[in-house]
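One chain comes next, on its own, written out as structure tokens in the form predicted alone.
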Amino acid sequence: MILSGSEHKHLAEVLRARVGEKVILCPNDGRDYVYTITSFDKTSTTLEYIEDYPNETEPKFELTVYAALLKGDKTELAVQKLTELGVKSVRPFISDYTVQKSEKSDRLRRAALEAAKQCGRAIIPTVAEPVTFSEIIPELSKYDAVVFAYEGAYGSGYTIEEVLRKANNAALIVGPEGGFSEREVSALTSRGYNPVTLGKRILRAETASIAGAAVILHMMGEWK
């Protein structure tokens, strides 16, 4: 096998690999492929196949995070950390209080790819094109559980544990810096998606998505 382009540069210039070293390639099919480096030149790396086996890092519980677009590089940060935690996919959306109305999806997908390589995942989470809040509503019916994180739920909302009971997959919904509008809260609660509290403290939006995903995956046995 011959690697070229960015993967060759990463191996040769960033990792500073040498001839004779073993490397593991993950072509996004759930398996790890072990190769030996046989040679380098300026534009490519030549590899010799040794073996392959199932990657054991992928969570069995499938979690999709619906995350409102955030200002600056905060959405990219969230995608990076959610990938490390083990989410299946990230679905950015634009809500009533979203300040940043667009995002370069290629940049977010690159963040997911780089994080997946760094943490040894076998599957790169999908990062969809941003959609409107209204467009995510019809998608929620396909999940066993919907964790609607809402700061107004403390003291009266459900806990994550109550919502996740007997679920095999779930969606986590987190709003932007300004939270959800009353219209959006009503749109979710009227369809039976009860608001969930993330505790006494109000978290920043990027923290809420990362912390929420970590709690869900822990509760579903993915940190054993």
Ligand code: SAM
Second form
Amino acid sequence: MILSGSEHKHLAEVLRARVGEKVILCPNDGRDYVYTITSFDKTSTTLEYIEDYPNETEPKFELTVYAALLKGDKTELAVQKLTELGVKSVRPFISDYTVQKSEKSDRLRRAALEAAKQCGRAIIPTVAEPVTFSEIIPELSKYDAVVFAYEGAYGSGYTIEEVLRKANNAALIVGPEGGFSEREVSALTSRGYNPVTLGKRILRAETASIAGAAVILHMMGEWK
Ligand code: SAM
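For comparison with the form predicted alone, produce the structure of the form predicted in complex with the ligand.
In what comes next, the whole complex appears, and the chain from above leads the way.
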């Protein structure tokens, strides 16, 4: 096996790996592949195959996070943390109150790739191209549970536990800095997606998606 380009550079220059060291390659197929470094040259690294086995880090519970685009690099931060937490997919959307109306998807996908490598995942979460809020609604019926995190739900909404029950997969929906418009709230509640509270305090959007994903994955046994 010959590694070249950025993977060779990462190994030789960033990690400063040596001949004889073992490396684990994860080609996004759910398995880890162990190699020994046999030689380096200016532009490539040569590896010898040792063994491969199933990667045990992937969660069984499949969580997809629908995240409204956020200002600056906050969406990138959320993608990085959601990847570490074990989220299956991130689906950014543009809604009535999103300030940032577009995003460089390759930047988000690079954040997912780097985070997956750093935390030892076998699968890199998919990061979809941003779509409009209305376009995400037809997708929601495919999930066992939809956790519609609504900032106005405290006191009258549901809890995460009540919505998750015996789900095997779920979608978490988090709005932008400006929250959800009334039109968006009724578009979800009129289809039976109950508003869920994340507690008494109003969280920043990136906090809501990261903390919401952590609570859901913990609740579904992924932190045992
Ligand atoms: N502009 C809104 C306001 O002042 O009420 C706050 C929106 S909050 C910054 C961004 C998103 O995080 C919300 O749309 C919601 O999805 C989620 N969120 C934040 N705090 C929440 C809470 N306590 N309960 C449920 N969702 C929350």
